[in-house]
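Take a look at this single chain, the form predicted alone, given in structure tokens.
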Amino acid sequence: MQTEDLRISLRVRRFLLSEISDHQRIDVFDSYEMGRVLALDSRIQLTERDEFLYHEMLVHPAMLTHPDPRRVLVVGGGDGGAVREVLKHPTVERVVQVELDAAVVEAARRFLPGLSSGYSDPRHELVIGDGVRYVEETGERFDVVVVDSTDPIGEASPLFSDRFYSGVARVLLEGGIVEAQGETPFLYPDVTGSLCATVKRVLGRVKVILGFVPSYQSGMWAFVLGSRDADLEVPPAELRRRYEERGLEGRTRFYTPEVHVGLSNLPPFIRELLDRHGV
């Protein structure tokens, strides 16, 4: 589903789970065009084809940004996507990911290994549990958090407040970036502009960068950095040095620091979007 008037069909090949969890529909299943698929609530979260062009853009923006990020936050990615990429920077020395739905960890654990690689390496710790209540609750402080919620209906709905952010701005160390995905400009920019002006108005600072995943709404999507007092604005050639020093280069397949910077340079209707959210 698009939108309640646009729909795109994925042909399947065969289902190889199907349940109900404590919390959401858990389908996995493999397609004749994108590889295997990962659903809840019959809503695409990720295939294997195209994955790597949505957790690259939502890991290393921050993950770069950042000069020396040793502690950080994963919220949701019970898929195991965003930790995998997290833990390409060597500079990395724990990673506490805080997922609510156990079934779908085990789902990629089971039917997703490409993905869920990260979960063995002892830097990752697990918390099975609520986003929102973590922030507010942990002693813990991170250098970088990775917001990668579902949609903004139901139970993931939390995860796009100032309650929410408050909670992000309270476990933040000195420099601290937070990046979250901001949902498709194109199909719900009421979405995007919203979750932007939260970040500014409880963080201060706020920049988005656009990324482009097939099998998402639109394809065109939005990702959401924010901090209360680092720079988002890093120089190319710090980017590009950083990139090479943390041996990323030939280990991404779409994110390299000169496309961090392309896809910084909004088109005018993205640009126009922010502005009527007082971005």
Given for the second form:
There are 2 protein chains.
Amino acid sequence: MQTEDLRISLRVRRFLLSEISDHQRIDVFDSYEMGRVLALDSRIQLTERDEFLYHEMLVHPAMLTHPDPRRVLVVGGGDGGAVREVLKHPTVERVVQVELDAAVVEAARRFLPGLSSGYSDPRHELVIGDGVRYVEETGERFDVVVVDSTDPIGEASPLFSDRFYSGVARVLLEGGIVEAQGETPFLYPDVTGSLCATVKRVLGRVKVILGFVPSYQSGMWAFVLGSRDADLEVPPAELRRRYEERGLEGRTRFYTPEVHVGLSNLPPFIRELLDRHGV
Amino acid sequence: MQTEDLRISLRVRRFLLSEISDHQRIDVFDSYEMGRVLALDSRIQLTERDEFLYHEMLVHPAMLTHPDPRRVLVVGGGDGGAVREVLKHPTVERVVQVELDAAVVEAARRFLPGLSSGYSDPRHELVIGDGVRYVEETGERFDVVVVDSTDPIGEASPLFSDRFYSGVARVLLEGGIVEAQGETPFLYPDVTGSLCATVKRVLGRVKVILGFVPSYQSGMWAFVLGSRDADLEVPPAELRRRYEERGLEGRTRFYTPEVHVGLSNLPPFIRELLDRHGV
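Moving from the form predicted alone to the form predicted together with a further copy of the same chain:
Now the complete complex, all chains and molecules, led by this one.
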């Protein structure tokens, strides 16, 4: 969610791409302070300088909460950053990614090689299509589902619905876990709150972890985990064991098991907003 | 630190004050998204909506790391927010505040009553003057020193110097602790790193805690604790005991002992920047 009343502006060094795809306007430019930037419909989606803060927290909490994630579904995330992080886990045998807009994938392949590197991995399969329909119709099942959506306005709003999470419930294997970006609980507490309520209502279990995303409004972001049957609270020592066993030490710049546990300690104002939404 | 290459903009509803004091330009205005705002030399110092995130993390980590803080010095913080948080601790017998610019205090009294409420507390004494000289010359000694400075450019830069911290060392009682705002380690890692190096060099012990400040650039802020002799790592159960004993439960919206401990788990990229600075 973004408002014109509080705006983050980046000075543009050079535009590399401006196009109107079938779904949205896509811009790629080099900025002075934050490296290369991808914007969709004039909203910043990522900057090279801070995308690790977002993608690591979007992926590793769910992947490490699962003891052995082999099959992973990424919904959205056309820039490739989520897939790149998923593929750091050597347990992974297959990553299916369902992205609505082929033009975003193409733009990332051309202009964001640091993000789209996973697209050449043989374990990755790209499906161009609608995430809501995919989870309703596919015969595949997954250990982890990562929901890397844009803001809940326009085409991404179905990814915040009960209908979508019913589909997620359908494709999750036993012990399966979903993690979604949960918007800013500081500026739009009811957006975060209602997503958490949806996940809890449909799946039964929900957990919120905070993260920092400097290029998103307010810089305070929620990451929302859900499951029907998995324990979302893994003991810190077990998270650490999995992190090391999977060779992730030294391969994450923000995420560690201790950061994961630390940012799960929610401040009272966030605890209250979740309470208001029955979470 | 602020750069024009990454800018946070707030839409102004109404200006309440614009004046040039002996030290700086002072603006107070009502914004659409963030409540009332104080800006010094056109840089946002605080907004009513998010100031609790800053002031609670600037004050309570040091105050709760100290087992019995009675005498507190606040350097800067003319808006009153730091003093307000200090006075929540019933152990406090006296708070001396040294602020350079009387006009900021006056503006806060008139336009920011939610921040300046502590100014009418009989335990509070205001000294208008230079913080560096104060800590070099005063005969008073303190359990906790809180450094609520502006960015290290212009008049606030001496508050980031070895000379200032030598003065802080001079006024700290046995077991005394200093806490300072440490700028954004994401955008300007060397500013945070060199402050930490200064504190370590002069005092001997240093600890960094992260916090969220949406209205400051990048939203990721460092809070830096230092001491000559106090153990800056207090067991979580002891922090919780002090927090409850001092009646703080329900009186903080962001800070809890668990948040304090959680945000002390530093991500690798911050650990690395501190290593580069020998911290």
